[in-house]
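Encoded as structure tokens, the following chain is the form predicted on its own, with no partner shown.
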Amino acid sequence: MKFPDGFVWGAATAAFQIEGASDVDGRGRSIWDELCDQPGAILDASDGSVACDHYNRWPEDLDIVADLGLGAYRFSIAWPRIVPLGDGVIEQRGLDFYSRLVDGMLERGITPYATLYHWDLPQALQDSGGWTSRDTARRFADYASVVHQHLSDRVTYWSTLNEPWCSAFLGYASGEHAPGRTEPAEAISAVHHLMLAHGLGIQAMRANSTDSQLGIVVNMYDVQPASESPADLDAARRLDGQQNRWYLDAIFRGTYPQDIVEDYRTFTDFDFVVDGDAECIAEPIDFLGINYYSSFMTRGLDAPKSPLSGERPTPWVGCDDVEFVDRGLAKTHMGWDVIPDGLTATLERVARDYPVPSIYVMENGAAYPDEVTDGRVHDVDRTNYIEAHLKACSLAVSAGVPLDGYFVWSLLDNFEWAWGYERRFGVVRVDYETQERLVKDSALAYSAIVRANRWSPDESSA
């Protein structure tokens, strides 16, 4: 199965993840290292001052990437780093820093695919409020003007926010991800201003310049019902809409689900929406951004669930009784089902009922217990998984939709967020204590699909 001519290969990071240098170059203090300072807030204990010191290292991180003959990088941008309050003095060192980055790749031949916003809000504007106040939203679009006037000039492919849902639901609603807070009302508040931080963000990179391919990635998942009961059916209504319509239809219909509106009116008025919200957080965008990684199969339960002492409430915010079935399927490392079908179903359902005018998979990628065995890392399950999702690219490309590249999470090995270092997702490994880096097989067979253009059954291991 062939991917059409110019179709677009790469792999993607996210800056606290392998940055590391927290203090160095006056890069401020951000909600993630506020929370890895937080006890048991990290799986095992660690944070991300050093991660893969990608802030010193990056010259030999894009030669891999050239080396395995992609085309493009997506990466993220520290806001931090450029602005280290959230406002006000602007850190030249830190434009600097990505100017070097960015002119690395053009040198390399490979295209820099920017994301304004992966998760690290700087400390001082939590201070205040966070993502639950209106101010942040503005001070995002003040940072995206200041890093898109530096960069556009090379830099064509901007993201403004990497997963919405994440930042409000993991870090307001369920307490996993920084802020480490868990108030529903906040993080419906927290989305709100998100999505609003999104659509002023496009208004000032295209008041800056109308040349550039502007969009906003946001992770989906395929949510199927356990039955046809009203129960079930009810249950995967809400999730689908709290996690893909919520977004979509905010974005390409110039409203929130109606319906999902009316189940969060148990938690907030809304009195954080003003007149003009809806048509700016509509602002037209060139493409589209989809992360994938597994789906849900959901039951209706008769009653909430008593959670299990220690447990931290539900992100799916008044889904308390809401199950997720275990279908006995494979699962990586994360403890998630490998469903390739559902990304299939998803790209599909997204051309379907959206005006979507692009689409690129931005993440896809699975972690797994990988074990050096005679100076390789022979990863099989992850070489299977993106093959298989791979195959479903090319099944929904074969569809008619308009998918124009695709991205592997990840290019390394990282700090993996609430889990620390105990997850791998790269298809490059890190040594944590020496630094070097390790070329997986996954890496490689991934390479010889991109140099092909093509997904071959023939020669797949999947």
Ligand code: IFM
Contents of the next structure:
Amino acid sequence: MKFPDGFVWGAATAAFQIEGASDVDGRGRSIWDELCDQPGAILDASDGSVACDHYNRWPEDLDIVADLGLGAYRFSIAWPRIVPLGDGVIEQRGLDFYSRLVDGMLERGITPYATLYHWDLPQALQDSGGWTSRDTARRFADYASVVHQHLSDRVTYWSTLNEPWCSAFLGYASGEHAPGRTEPAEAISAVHHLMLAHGLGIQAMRANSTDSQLGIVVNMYDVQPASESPADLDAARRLDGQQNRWYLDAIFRGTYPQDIVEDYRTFTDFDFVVDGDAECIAEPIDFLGINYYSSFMTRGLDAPKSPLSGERPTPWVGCDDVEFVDRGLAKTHMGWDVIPDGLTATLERVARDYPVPSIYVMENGAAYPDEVTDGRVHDVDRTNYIEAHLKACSLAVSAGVPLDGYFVWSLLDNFEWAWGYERRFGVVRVDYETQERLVKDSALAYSAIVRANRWSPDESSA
Ligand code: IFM
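For the form predicted together with this ligand instead of the form predicted on its own, what are the coordinates?
Below is the whole assembly, all chains and molecules, this chain first.
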């Protein structure tokens, strides 16, 4: 199971989840600062004000990346550090921070992979409509252009958005994520403006320079029907359409999938879509980032389920009659099924159905309730998870998928959004009291695979 020469091995993080220093150097407030202040929004009532203190401890964190032998580090840039009020007034100290971070990577031989939007919208833009406003997409392109102008002499790889599905549907339909809205029509408008922001961002960066490699990161799932019954097939069609095809069709075919557009008409007349938007969203990209954690099996019910008391509305708009089948598989601490085969299927499907020049797995990993024993974290479950998914990647590569790299999620334990610090995804443990970092066994196992550039069943604990 050898990976191709030049295969990129990395670890990923996101600004809000690790940086802390939330009121330092002119940073503005983001929608996540705001949500964290809402009682009950975050499981442990925590926030991102300190997180992993990466804003101050980044040299130590980059040393760990280098020591593990990883050639790449995926990080995100906090929009509110660069444009604190979202209005075009630039905060130089924010740019300087990312400039130092990038220089730190290059000094250690680590290739930076930058993401421009990993969910931390300036609150000031939310106050004027957030992603339901077309203006937010234009503001994103302006922000992307500024950051790109400052860093593209040293950063080649740029992703516009991370997981626009989450921003739109967890943010505006189920309300689990910031800005905590529960309006399906707003979610559909938000997802369109996010995709428009992506297209405008690509155009703006291309106008700055043609040397960059530009892409977007989407979260994908392999969706299987529970049976061949019309109801089950239709449930799988809708889930797959909303979760996967919506993004890939728009980017690579220049159109949203018509079946999902028709489904969404129950909620919106799409009056926010303007001539030319589809072409903008389909602006050619150099790579597609795929985040993969799990997959779904769906069943169509005869009637919509009534939400249990206290249960959030579904983020899958109009899918109250879809049930997720428990296949009795092993689950992570998030309750997500462990299905490595779904990653191979997803990669092969993307390569088969869309003209994708290059793919990266930009996130893959698992939360487990770790324990420290004699100064070590023997996280066997996480090690097995990563190894099984690397095997899934190697099978896809053997099948001809243009997979060019893999980034484990995450380098560090961090702020897991609505779960606060109660879920640990890191291959490096963070003690939130002392901010001490502890390299877990999974990091060492990953490092061994990276250094060998091969996954070997003999050496594997999977
Ligand atoms: O922590 C998140 C990350 O921010 C986006 N992708 C999924 C991860 C695990 O939930």
